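The chain below stands alone, shown as structure tokens; this is the form predicted alone.
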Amino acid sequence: MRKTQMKPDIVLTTKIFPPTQATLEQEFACHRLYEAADRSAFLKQLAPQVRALATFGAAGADAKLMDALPKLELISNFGVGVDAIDLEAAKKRGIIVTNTPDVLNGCVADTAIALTLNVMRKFPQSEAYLRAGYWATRGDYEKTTSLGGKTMGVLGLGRIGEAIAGRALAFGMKIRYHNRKKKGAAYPYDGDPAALARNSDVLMIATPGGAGTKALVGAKVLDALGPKGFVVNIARGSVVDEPVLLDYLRRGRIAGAGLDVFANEPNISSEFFALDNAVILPHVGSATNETRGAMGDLQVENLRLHFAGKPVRTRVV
């Protein structure tokens, strides 16, 4: 008689894209931490058998969670950003961390350009003007700002930053960039974020999140950008000093902001809702069925490979 192969046990820290979660539930013995009434008791019961964890977004994985699962070997993240995972704690414990890079570059870059268009051309505001009946009663909508000929400064010229730059070039924009280290890119390089902002009409934030970039864009950078400059953020809300940004938008110290990310998602500051010079989205940068499906496939693949005793495909640490 054939022995039934037991499914590997994994912990889900949060809900994941439904088709991906369905695959995880089918292939693995999934334990939903986010449904546990008593997290400590839940983890204590699973500690002897759980070797992997699947996570997404802000749920991440901290050192306390890793300590509660001493057999943990792999953290498979749905998404490219791993700032909610304690990477140092994972390294110390010999835990592999994976993410889902590249498959979302195009969608996030599309969102970045959409935000640039909408904040500079004020398309959402002009549509609201039309729907309110003002075109017929008040005349044409106000004139806005062209993209062509303007300079976009990309703060973080990684894979997503490169994809954004390519799209911006197609709109007739010029590109500059700043990274921690200069790259062999064809674009002019600025030595710090303030210099990049000073030389740009649009500051595009595409850096990783985490402690190293926290509040990187604050008063000094926004002063350099100036009252005719726009800021677009598709990275992490933590990269911007949000109270300062709100103040500068209110007082017209910068021309506008296009934002897909915020400091306290999803409970963002209500002050954003009153600003006519801000275009805001609920963190939808990669949120298409196609892209989320590809991200999920990569998350699942990393788990499959690990449990098959093979090297994972997209290792972070």
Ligand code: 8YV
Contents of the next structure:
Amino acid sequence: MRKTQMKPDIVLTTKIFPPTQATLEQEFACHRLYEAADRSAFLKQLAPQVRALATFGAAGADAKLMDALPKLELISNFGVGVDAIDLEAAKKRGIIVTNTPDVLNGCVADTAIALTLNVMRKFPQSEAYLRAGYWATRGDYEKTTSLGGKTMGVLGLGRIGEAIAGRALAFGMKIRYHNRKKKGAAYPYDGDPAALARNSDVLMIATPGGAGTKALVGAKVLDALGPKGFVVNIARGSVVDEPVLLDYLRRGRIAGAGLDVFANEPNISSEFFALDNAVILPHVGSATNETRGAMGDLQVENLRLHFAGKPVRTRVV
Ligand code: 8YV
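Cool, the form predicted alone is there; where's the form predicted in complex with the ligand?
Below: every chain and molecule of the assembly, starting with the one above.
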């Protein structure tokens, strides 16, 4: 008689994209941490057998969770950003962390361009004006700002930043960038974020989140961008000093902001709702069925490979 193969146990920290979760539930014995009434009792019971964890977005994984699962070997993240995972703690414990890079570059870059168009051309606001019946009663909508000929300064010219730059070129924009380390890129380099902002009409934030970029864009950078400058953020809310950004938007010290990410998602500051110069999206950068599917495939593949005793495909640490 053939021995039945036991499904490997994994912990899910949160709900994941449903088709991905369905695959996970089929291939692994999934334990839903997010449904546990008593987290520590739940983890204690699983500690002897759990070698992998699947996580998503803000749920991440902290050192306490890693300590509660001493047999943990792999944290497989759904998403490219791993700022909610304590990478140092993982490294110290020899835990592998994987993410889902590249497959989302196109969609996130599309979102970045949509935000750039919408904040500079004020399309959402002009549509609201039309829907309110003002075109007929008050006349034409106000004049806005062209993209063509303007300079986009990419803060964080990584894989997503490059995809954004390629698209912005097609709109007739010029590109500059700042990274911690200068790359062999075709675009002019600025030595710090304020210099980049000074030389740009649109500051495009595409850096990773986490401690290294926390509040990187604050008063100094926004002053350098100036009252005709726009900020677009598709990275993480933490990269921007949000109270300062709100203040600068309210007082017109920058022209506008296009934002897909915020400090406290999904409970974002209600001050954004009243600002006519802010275009805001609910973190939809990668949120298409195709891209989320590809992200899920990578998350699952890393788990499969690890349990087959093979090297994972997209390792962070
Ligand atoms: C996800 C993202 O929507 O990949 C990332 O890092 O920000 C997005 O693709 C995010 O994981 C959800 O919080």
